[in-house]
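Below, in structure tokens: the form predicted on its own, a single chain.
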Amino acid sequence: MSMKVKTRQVDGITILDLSGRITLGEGSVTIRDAVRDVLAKGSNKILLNLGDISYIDSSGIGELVSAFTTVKNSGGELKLLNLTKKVHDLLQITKLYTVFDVKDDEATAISSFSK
């Protein structure tokens, strides 16, 4: 199953929810090009809905890492929403969850970007 994406605003903050897996390749290009995406448009902050996501490799959490880097070195602020346990256990081995602002309802995620 290829990874999916829809984008949608609530109060100035672009939300991506993803689905499917975040690996080599598609999955982890695909991300890619959407965070660019979304940044192109002038929006900057960012949260990205991991609800979805049934498999992250190696090379889809460098993605993550990738693109919090890229949308904070433009100004903006990269969130994540509903992690999955995988996804959860995952940064937590890997130490990136003190990385990442993770947040488990969205009203509390669009709440705590900076206005």
Second form
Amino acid sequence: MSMKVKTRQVDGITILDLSGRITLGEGSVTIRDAVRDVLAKGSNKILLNLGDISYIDSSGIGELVSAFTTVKNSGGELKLLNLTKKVHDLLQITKLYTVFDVKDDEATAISSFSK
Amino acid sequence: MTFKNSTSKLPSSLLSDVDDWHTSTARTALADSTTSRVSFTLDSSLDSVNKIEQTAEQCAQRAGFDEDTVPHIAMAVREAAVNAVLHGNSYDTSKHVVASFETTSDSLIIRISDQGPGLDPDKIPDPLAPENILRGSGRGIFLIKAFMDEVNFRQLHPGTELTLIKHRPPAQSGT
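Structure of the form predicted together with its partner chain, please, following the form predicted on its own?
Once more the chain from above appears, this time first in line as the rest of the complex follows.
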């Protein structure tokens, strides 16, 4: 199953609802393009909803890191929402869990972005 | 494409799938019902990576690993396949990846080899080091080592062979 992205806006925050697999190739490129599109449209507060991500490999992890640094370097914020156990465990193993700002509730995540 | 030795030691779903693979060689059944050996020669493509991962998952399930361990084995094998296709063979259509899956009485042994310039595991940066933590790549070998019991590198001149070993749970071992 390839990765799909749906974009929505809530209180000035761009939420990307991701589903499927984030792996080398299509999934990683899809995230990269989606984040670039959001930044190109002038928004730099992004919440990646990973609740429906069934699988992520090292390339996908790298793409999340690249998205994080790209948004941060643009002066914005990128946070993660609704990690599955698999993704949570991978971020723990790779010591990235504390690098990302991870939320498990959308309303809390939205209100945590700087105004 | 035909197998040199046709057996029913692997699930029928896997057999029907691998029949579509580009090339395959030497599948041999071992003595008891819980052991098997299968190997394939594949194109340097992402399609091959997906099929190697799928085979690893099915071999791990058949070897009796639990539902938490099977995805870890599949991911480690996927990472090894990606290394072979991407970093080893650089998607070169003239080069191939060889993947073998051997289930013995006490272990699942997967070997992935490429025809690339070779990989020195001592030169792979530690992805957990503070200076590397925000790199966009370089976590594949780390994940392989995290999820497998043993990982060995062998230089093939040209190419690299990775051997990934996961010990089977005692209660599930063959007799």
